[in-house]
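Single chain ahead, by itself, as structure tokens, in the form predicted on its own.
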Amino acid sequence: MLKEICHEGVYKNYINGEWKLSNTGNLIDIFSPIDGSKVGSIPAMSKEEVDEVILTAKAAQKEWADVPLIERAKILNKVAFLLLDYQKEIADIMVVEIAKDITSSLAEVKRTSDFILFTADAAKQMRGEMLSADAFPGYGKDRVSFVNRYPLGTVLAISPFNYPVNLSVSKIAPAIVAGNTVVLKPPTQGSISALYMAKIFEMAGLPKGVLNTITGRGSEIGDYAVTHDSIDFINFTGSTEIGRHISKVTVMKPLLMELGGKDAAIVLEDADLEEAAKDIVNGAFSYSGQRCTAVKRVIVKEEVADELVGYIKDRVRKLKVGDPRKKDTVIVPLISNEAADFVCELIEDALDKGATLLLGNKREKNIVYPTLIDNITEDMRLAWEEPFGPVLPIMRVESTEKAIEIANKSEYGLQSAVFTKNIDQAFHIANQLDVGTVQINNKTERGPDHFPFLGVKASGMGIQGIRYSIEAMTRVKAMVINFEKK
């Protein structure tokens, strides 16, 4: 596989069924967060090259849409099984490129395969409908409407570094099974993993032009791509800052975006505290907290705070820190030194303002050790800003009403978790939380992938989840038949 997509350490882009280097000769070097070693280089494409790729995808779309759905689904099924054949190879690249631990990297490829299989089946279950005019006053039975779904056209998929395979495919698979073509802009750090994944689509027999990739600096080609007249839909996962910018520069263009989060775990006095601590630590620290759906703050009732914190502290102490290539490593190097700098800034701000350090606040290059901070107050940045790192702030409250108030005060609204044995209370709180999803007695997380996944406020636009994503990348078209009146 490597020989076809890489030449002397430079990875090629997949364009119209061929693997090509950029004509510019400009490269972006990719260095491993683990040890700084060079993983490879990717082309920094020009706007002219991006234009060519987008037009290629546009030209291929009509023919692809005419391919029967069953044939499109068969290709997806081949992709799913090929991913399993190359699971270890792709996971090994991911480990080195983004420092994701090997267990999570293998799981990401497996989950992606499962996602594709479910998507292929879900697309075959999509149905149109027939409406009769006589259901509305003033009309008779001589008019009916056939309502069906049609592809939007060409989709621009922009994926993040933390799930370069899964969150690329979660955009690609629903798009192409619905009859769209795709231009994938993978993350700079994560591009190599995504290009390996794109090779799998080629191996499965996907026709030329249906899936294409572009690599380069977002500052140079990003605006050009998202505002291109031949892009009909944008599916973006990334920071709220960039998401807001995309929404401003794209006019009358449909968007599906997952952005930042500040997911709160609300723990009530009747919760199973030991189980809650287990879920919270898992949710907060896996892949060093570099996940939008990570637990990013705990809001706990004062009367059980000490006991809960004790359980959390015991579990955080046991987290393995170090090389993601080694089994059971949970706390891995952050994606960059800049990311580690930001996490440490938030920690220092909290400590300067009187928070209590329980564990951590230790750094080795871009490894930040798991950090637990108690007595976080509303004047501290950690109460509101998303660290995207292995730090968990604890906020103590006197009442359930205050917990809800603090949770809703965030600009983000991705998910929240509520831990309680009182299901009536859980529903009462869930109904008041201004988020896309409320997890009851479990950590915040994405999935299963056929569940709806969405954010409100600064956490996103639109609904993802397999069926919902297919619907988002299609449009309703009605054909009205007027029969001869008798």
Contents of the next structure:
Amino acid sequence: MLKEICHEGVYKNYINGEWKLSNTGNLIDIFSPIDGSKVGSIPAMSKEEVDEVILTAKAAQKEWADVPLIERAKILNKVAFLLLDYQKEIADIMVVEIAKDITSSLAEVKRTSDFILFTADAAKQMRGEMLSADAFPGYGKDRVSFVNRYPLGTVLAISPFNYPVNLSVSKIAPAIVAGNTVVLKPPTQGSISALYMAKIFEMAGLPKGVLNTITGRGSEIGDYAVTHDSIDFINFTGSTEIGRHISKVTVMKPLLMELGGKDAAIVLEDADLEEAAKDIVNGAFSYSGQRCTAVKRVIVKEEVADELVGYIKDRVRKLKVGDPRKKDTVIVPLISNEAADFVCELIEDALDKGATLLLGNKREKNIVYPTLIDNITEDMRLAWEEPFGPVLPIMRVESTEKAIEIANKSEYGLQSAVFTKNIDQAFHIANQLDVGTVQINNKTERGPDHFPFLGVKASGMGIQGIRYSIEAMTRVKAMVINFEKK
Ligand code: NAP
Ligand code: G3H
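Now that the form predicted on its own has been shown, please provide the structure of the form predicted together with glyceraldehyde-3-phosphate.
Following is the full complex, with the preceding chain placed first.
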């Protein structure tokens, strides 16, 4: 059914309520990271076409904002239920397009449906406020300010390959429920999954022009779209490199950015080491480590390092490698050969500089086997760079102060985890970590999706999370009523 959006192998874009091919005829072929087979093609849109789509979204915005909130929320609820009806079809395309294992792909669709239901409810809970002037010196009761939230206009949503459905919807749903219209630029590798998801919005009865898609390489149409005068807000998730670039080329445009990370799991001497190892391995290796919140380094106190590493090693050894269509597979082919090259380059750098290889460092095409490396030191790239692959570096430290120092020395500041039974100590350490979120006795991770989710330093700007996203995509306007003075 969702495949209807495909014409002779080419997937169409959703524009002003219609499914359209590009006039240019230029196509990008999408190949599966699993075996290189062709999944389909997507239009490489021209700048003129992108311009038309953005203007379409802009033109639809006022009318959409006038639709009562309850009606906007009802459409979202329909989207959520339809996503569940088509969960398998969407998950199946994700498996072949981005090689996400089937269990995680199904979970992504379910989580997206839950996200939408929560968003529809949260929007109805949003409140303005009324302020009386007489709280300020020199004013009386004859002046009040009604403060309410209004949509920003047209939002450009740009999502990354690793969550093409969820990280598109986590922008679209809060934006449209608040009365904005949206232009979605999905990741090239991930476009087809995102277009399937867009079809669901059409099926739910979303009025034309409210959600629109543009496909094409970010390097070709990205700058044009982000600098377009009719884009009022950019909600971007992706690499720090592209995030920095967007923030340089855009002027006076509000931005919400979730970028790269180098999340540390700090393990102290009194931690439950078996439990910590379980969380760390899960956090580091699911979807082959291609998650912004993956545990990307372990910083462990020397006195418990051998024991922790033993537990981690036992678990990593058991990770299933291979075909994402099989339900137990954790280590899947990486998104591209270039991604695998980069991971291997970081491993090689560490080994050349004297790190200890415990497991892995084996590669077959774009599959990198789960790799565990001990005795990582500060001169090695793996201490600081984000591999976005299945490699876990271990750094041993003599003191808690050193653990905090190394954690904070990173340019990134997404999340950190602290494993300890001493809650006072955990609180003390959490207070000193320069990150958006500290997980105490859990792996680093984004959900549940109504929690605030943010990165500091090179990991982002602004806050996501259902209520926070709605706030980010609305602005406050005040109406001051001046009553007749008595
Ligand atoms: P990416 O290369 O930065 O791409 C992200 C998106 O930006 C894609 O849709 C891409 O389109 C587009 N893009 C590229 N150049 C652009 C430009 N000049 N202007 C506008 N858009 C442009 O990231 P990725 O490889 O897909 O994802 C992996 C990275 O994302 C990792 O660093 C990861 O940590 C980060 N990430 C962060 C979070 C978070 O919440 N903090 C979540 C997920 C991922 P094309 O695909 O066409 O190039
Ligand atoms: O890749 C980045 C995602 O925002 C991570 O979400 O922690 O639920 O995998 P997750």
